[in-house]
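One chain comes next, on its own, written as structure tokens: the form predicted alone.
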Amino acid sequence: MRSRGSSAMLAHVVKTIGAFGQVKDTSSATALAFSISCDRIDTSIRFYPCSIGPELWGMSLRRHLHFCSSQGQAAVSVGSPSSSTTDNFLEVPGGRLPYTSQLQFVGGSETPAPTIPCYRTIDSTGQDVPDAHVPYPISQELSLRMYTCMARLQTMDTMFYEAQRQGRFSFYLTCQGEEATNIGSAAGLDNKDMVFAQYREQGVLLWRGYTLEQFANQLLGNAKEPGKGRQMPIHYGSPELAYQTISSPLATQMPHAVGAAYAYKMDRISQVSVVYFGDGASSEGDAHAAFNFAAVLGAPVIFICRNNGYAISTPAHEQYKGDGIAGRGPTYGIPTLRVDGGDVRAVYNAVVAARARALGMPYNSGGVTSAPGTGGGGLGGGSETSLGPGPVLLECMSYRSGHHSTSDDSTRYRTSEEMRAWRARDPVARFRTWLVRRGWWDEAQEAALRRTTRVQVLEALDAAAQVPKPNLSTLFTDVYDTMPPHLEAQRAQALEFVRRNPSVCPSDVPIE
């Protein structure tokens, strides 16, 4: 059967479905809208093909409906436009646009858009926002969690990276700054939501139960280490804990992540994916691929951008013009939040509340900046149901404090100044002095916790050198099922060769 256009099929399934007969008025033809089973919608386009596919067929149905009531007209009136409606509109494939007789630019200087504002709960000095909008309470014991972790995460950083220093192993990078982000979308999601990492989310990692001894042995490459030593250190993974393996190329996890959302979407399984990016990620290719699937499919994916000022040493200000990285999100049709992620409350808050919109569940919406027509709200509270599953943006703003990783000096291209003007702002100070006022903390607990965690840090390092490296006949497995015949040719030549020239491997490195 030959396809017809668009208006055309989208008129011929509304009065397939009743629509004609049913539909008095907008608020009933959105109503009507969202009570259509997707079964309904396949069996009606069914008869009428789409080169799109049945799925975004259906989507584009829906989508047409609300936006036919957001803006008061009568939603059969597509496939069919009056002369006023023709005069007015131009209807494309891809919606009904509004005509205008005026020449005139939008963004730039001209006419900048509003800048999106940065949610907070929690001031630089730990005391609440007044009437900060908190729809997701922490109560003590979650308080102290997080805390905890945050707590624990800035010393295992701090003593990992002097290990580092000290030559027991080659590369780290810390996430100094940035715990309140890391902890507070970690307390925020549910465990088994897939987390596709860049490489500054260990915390999330800590969250869900990744030892101190795990996160050691990875790090010094030995036999305990599920990569047997194949990843550089900090290229954590653990299938256990829904955390995909990181990849040292920037963005590159950012289309994964929308693949395995939509697979959650296409499998009915209520679950969300997660990706963390940071600021220079997102002037990658990949990035703007991802947010463009993810809208167009409806992908339950959380996108995380830990804006901490910095691509390595590129400031913001030569990375992107614009309204940051949020700027993008309603440009997509995504709906964008722009939150403090030096408040682990702030995030933790965010964070639930896109995972529900993420899922098409009811959220509250305090403090959410929508797409127009997603859905979501302006800057005040109240319930809302979003249309059904679909990415959301969120722009954490933090501070790097520390250095970008081991092999980078910082100070060759900020000020000592500005370093430590961000460092008087810890989130983890931050927080403390928040639950110091509510008295669920005191100094007492404050040393007891940083000087055990020392001390377990230290234990983790020294059981983690005791443990032999990986044998070098593993770097050629794990990659097929049966080893081939070429890589099994490749293995007995290079194992003959160490055998000959007994120097070129590490002596700690066992041959077979």
Given for the second form:
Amino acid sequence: MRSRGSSAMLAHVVKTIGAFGQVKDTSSATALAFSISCDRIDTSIRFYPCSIGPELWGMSLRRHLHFCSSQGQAAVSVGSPSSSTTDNFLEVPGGRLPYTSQLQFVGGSETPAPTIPCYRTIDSTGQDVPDAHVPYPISQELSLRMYTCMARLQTMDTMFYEAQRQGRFSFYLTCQGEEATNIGSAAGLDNKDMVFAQYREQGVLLWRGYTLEQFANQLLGNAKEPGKGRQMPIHYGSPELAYQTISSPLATQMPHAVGAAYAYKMDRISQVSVVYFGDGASSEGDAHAAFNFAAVLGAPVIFICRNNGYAISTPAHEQYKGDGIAGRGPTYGIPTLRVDGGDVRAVYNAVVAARARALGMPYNSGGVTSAPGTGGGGLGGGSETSLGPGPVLLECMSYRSGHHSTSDDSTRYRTSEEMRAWRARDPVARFRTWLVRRGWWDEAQEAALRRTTRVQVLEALDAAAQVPKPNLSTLFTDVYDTMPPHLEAQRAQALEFVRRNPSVCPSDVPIE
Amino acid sequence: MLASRNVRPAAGHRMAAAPGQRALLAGHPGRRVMVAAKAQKKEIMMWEALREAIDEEMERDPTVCVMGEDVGHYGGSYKCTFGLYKKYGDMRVLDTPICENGFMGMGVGAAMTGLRPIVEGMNMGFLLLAFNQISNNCGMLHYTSGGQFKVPMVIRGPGGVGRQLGAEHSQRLESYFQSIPGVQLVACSTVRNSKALLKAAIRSDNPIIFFEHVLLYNVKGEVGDKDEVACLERAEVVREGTDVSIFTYSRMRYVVMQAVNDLVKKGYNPEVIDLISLKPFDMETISKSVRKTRKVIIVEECMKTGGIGASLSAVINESLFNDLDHEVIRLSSQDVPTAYAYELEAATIVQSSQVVDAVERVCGGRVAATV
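Let's compare: the form predicted alone is above, so bring in the form predicted together with the partner chain.
Entire complex below, previous chain first.
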């Protein structure tokens, strides 16, 4: 049975063809595919559903029929009304595609896509890049806040790493070489933007106010730690600081972030979600899913890839063959920027601009956008912009100066020359040089900061070591919202066993 | 955990006849208590009941949303979200690209951010692609975050052996999921319990994996009103009896009740219990039944190895050993991929004649009640 719409289309087409000759035969195979033959042009035309209206059909159909009659063509079957050699576009459900008559591959090693350049405002010697575009300049106050956080992060990392080596807890990983990515991005966000981290973003937590005591509590898994000792070290989580509890499998947090952004968009909350992931994690299927979903849904999520050159021992050139992770963004329909991850000012600017773009607000136009932390305006749709909310991809290029973790010895797969060369490009030192040039920082302040931080970290570790571990009976809580009978039974059995054999339970683990 | 009234099925279920199959009557009331029939109540199909549940819960709570393939404009492959996008919009009934792990992860993230997503797998078997997100994140994050983040999701979809759908579309995921700590497994079977249980699942703060059966969507029956919310952890006593306890769930309930028709004629009095809660088991109802009859037959559609019956059998042996007169019998599907051919498919799953045979073996001979 034909729908009303297709009857109207058929009538229109018959009328158009009537201009060329007598319509001989009209038969309808389905509601939307019908054949028409007319005496001047021996052509049977089948029409497929298409997004353009019958008026345009008529136009291109006329052009097509002119062509047919001038060529004296026999039976012609057209897939869509405008798919003829006289037209320039192919209309398919995916969109409108221009034609080419040349057989030319694009992409691949012979004809690679152009490499996306790296945005940078401070060079490797700590000097301003002349004529750099810095839409969000950093004040002295903000610069010092960012620098002290980077320095504290670096010291904290070094000391916690050493503490693990001394056996105080089982595992640690540092973000050495990526301090600028951590702090620059954290500073560019609003404190309520939900962060989904991979595991090398402790700087974001530090920026938002996670204390050294809280870090130490989590590393030691003691009773004060809100995760109740259930996750391994560095798997922090804090709803107050909008930082989701870290989950070990790589890239699983990427669709989570899209889900959170979808929640914000649906409820019209002016917030973005932010997800960090590495160059290795971007190979996971979840990364592809997250990119694609975010673009299709227009979800306000900022994808921040920390491309630090290594995934444990796999160097980046064995992880992908394309133009890194930034090269993928445009093909998903995601606005993308590659940034020098060692330049904290560039990272900061990129994230502030990305945030505005993700919310569908004006950005990058010399300070029109609201400053971070004020929450901005509504989602998209203002008179100044026709952009809706959507994802943004930032690829921050840096180098993993440290080992992958305390379980890794990277000298087994990279040379000490390479590591030495990169240590010389330490982003903390680079920014310090920039600050010193401005007269905003000096040696004495540096020494004092490092000394104070070392003392604070040691104090935090000592304090955390004094706190007992969580009760053994908490092993069974939070599996569900309330404890079901089978877990009650298991708990009773476990506690009863421990009471009968107290030596199996370490002395710093209370039973109940 | 949310608990309301125990839901008893109304009398006289009728299964829509598939081509080439006789219609089955799902059992006489026997001695069980009957719910007072409301003469005016019309019968609806299970897909409509599920749709009503989703609609009512979405209306009641603005944080409830649906995501999955073809759930929005198409209305769902089994019509469980038919027309809901018109009422709630494209965001709350979200059509997703094809990536089960992707949209399952999206659901986890949305749930941790304050929504209550219902994630639909077009077929339960496809959710194998989402196993990583379900196991490592959905089931774990409440625990590993120390209770700071919760994941109030419902993961639902049709599973079970259909009618010649081939091996990949005939998976029984309850066996694979049952070990995951942190998720609850619920299997609906009747029109009434499907609606009441889905409502409860949506309101629960735990992640619930909600098993529907591909062949039950057109079963007709009565439903409760919008306040009827079942208890997710309570099994259903389908038929009280004395001879043997038959534990079953999902479509096998109907197979068992068909066998019960024959068994009653032969003079047996089996007790039939629909497990409903596959994890955790309702040990209160289960042990009460075992202590009464002292014989257990488990009838399930999942494979024998590592199935729900395997877990239930172990638990019954451990906790009710001295209450048993006979070893626990398990009637399960064969440990083979489900063949396409009709006869082979029928041979891989449990048929009612096997249930009759098992009861006869376990209970011994009986004098027939009447001729």
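We call the rigid core whatever largest set of C-alpha positions still superposes within 1.5 Å between the two forms. Positions refer to the first chain, counted from 1. None of these values were measured; they are calculated from a predicted model.
Threshold 2 Å Cα movement between the two forms for E496, core superposed = The answer is yes; the displacement is at least 2 Å.
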